[in-house]
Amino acid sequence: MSKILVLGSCGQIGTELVLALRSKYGNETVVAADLKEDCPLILQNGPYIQLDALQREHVRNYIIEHQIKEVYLLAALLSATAEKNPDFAWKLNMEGLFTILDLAKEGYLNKIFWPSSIAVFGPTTPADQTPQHTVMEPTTVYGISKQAGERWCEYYHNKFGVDVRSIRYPGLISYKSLPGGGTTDYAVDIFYKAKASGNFTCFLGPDTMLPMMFMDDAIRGTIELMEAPADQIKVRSAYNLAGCSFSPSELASEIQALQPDFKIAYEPDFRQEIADSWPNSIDDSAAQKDWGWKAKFDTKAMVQVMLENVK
């Protein structure tokens, strides 16, 4: 089989992504690649290389050196991290982009996998089930490239043939990987702190909802939606893919009837205006109908795991 790169290896995604991707085709034919020097521990069950994906010729020659012919490319900066240093947010989130659809353009490679995100949809969008094809506006550094990323996949498969795939990620939520700066990360770092003290602060208010879904319902959707025939893929920007939707409170509750002695506190950020200009729950019929997904935990099940596996 020829080898899959996975550039952005060490985020939340794509730790683990890779580690999926070997189990499936073997560790030798996916290369982790990352900024690290070194191979992360959990990742050097296969090959590792430092890449930069803004180093664009560093990228194009390892590609084409080594005949990788799939490339998912995972590097970006998440939407609270991208809020506090935007023009490298734009910088990272679009050039990388744009050398993986060239290569592919130039025959190189045979498909990309990009992920966009709920953050495409901004305070205009219908919140409740937000449609597949809808208004966006989205208010965020994170939110505008992610947009403007769909457009050029779209664009690139219409002019040039180019076989991208592409996901909205709602929030994800996972023991085996820690998140990278987003909006929805809070429900990650719960977990951590109800096993560690019994206490969160939660820097979201009780009632906001937000779509959200167990990582490993959005790996093995990630990895479903690129081995579908290609002429199901219907939607060359981005799908919408719904796990489960919950706010803090409801979130809290779910832990509480496992651990009664947790305790959450509120104290809202910056993020709070992030989170409310997206969507409450997501229509994903789309990508129900043309490549058959759905979606296996809701939030009771993937508390219960979390709580079981966070240490």
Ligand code: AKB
Contents of the next structure:
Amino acid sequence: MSKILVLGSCGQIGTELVLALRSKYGNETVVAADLKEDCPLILQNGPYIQLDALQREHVRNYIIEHQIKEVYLLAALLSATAEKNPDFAWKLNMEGLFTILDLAKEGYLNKIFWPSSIAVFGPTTPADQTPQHTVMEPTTVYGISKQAGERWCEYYHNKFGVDVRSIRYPGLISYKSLPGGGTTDYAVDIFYKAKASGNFTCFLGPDTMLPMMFMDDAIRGTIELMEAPADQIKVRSAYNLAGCSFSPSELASEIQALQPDFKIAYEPDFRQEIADSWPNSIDDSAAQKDWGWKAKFDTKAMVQVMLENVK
Ligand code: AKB
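Output the form predicted together with this ligand next; the form predicted alone has already been displayed.
Time for the whole complex; same chain goes first.
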């Protein structure tokens, strides 16, 4: 098995992806890389290297010298943080992508995974069951960078035959690793506060419906997409993927069903505007048809697993 590199491996997706890839392909096959100097405990079952996705030559040399053939590029600034630092968000979210696309174009890499997001959609997009191909006018820096990235992925595939694959992730809910800087982060934080104090103040209003997904589904979907035969991958920008959709008040009701004394309050902040520009729910029929995608966790099942596992 040729070597796989996960860049941005200490983040919410990266941590669980490295663990899943290692249990599938072997610990030594999957190199975890991140800005952090020291490897976190959870990733110490395999190789780790300190690597900055913005250090183009450093990344190039490492990949060429170590004969890495597959890269998952997860280093990014998410929606809320990106609004506070637009220049850096654009730089980080775009430059690393070109480094990897160019390596694939030059024949050093066989396959690339790059994450897109539901943030590619905007207020003019149909909000319910948002189709795979539709109006896309993102209003956030993060969304603009993801939409531009999608265009570049498709371009490198069409012009240079680069095997690049991508998913428009919804908000991801996990208990092994924390999210950081996203608009959907409330849907993870709520479980920690429910367990710690039984109270949660949400930075989005009660009726803000957003597409979400339990991390096990997201990781399985990512690996299934990467393992699918190339001729089945008809979308080279990024696939819509649906898990479950809910609003903060609906999520709170599901938590109250298992923890009746749980209380929620609402204090919407600047993230409300971001959330209001995103879809309520996603149509993922293209992913279902092309490579057999199907989510396993609905809101109820996800809430149960989260409450059982969050410490
Ligand atoms: C965010 O909230 O920024 C992310 C995303 C939906 O891409 N979780």
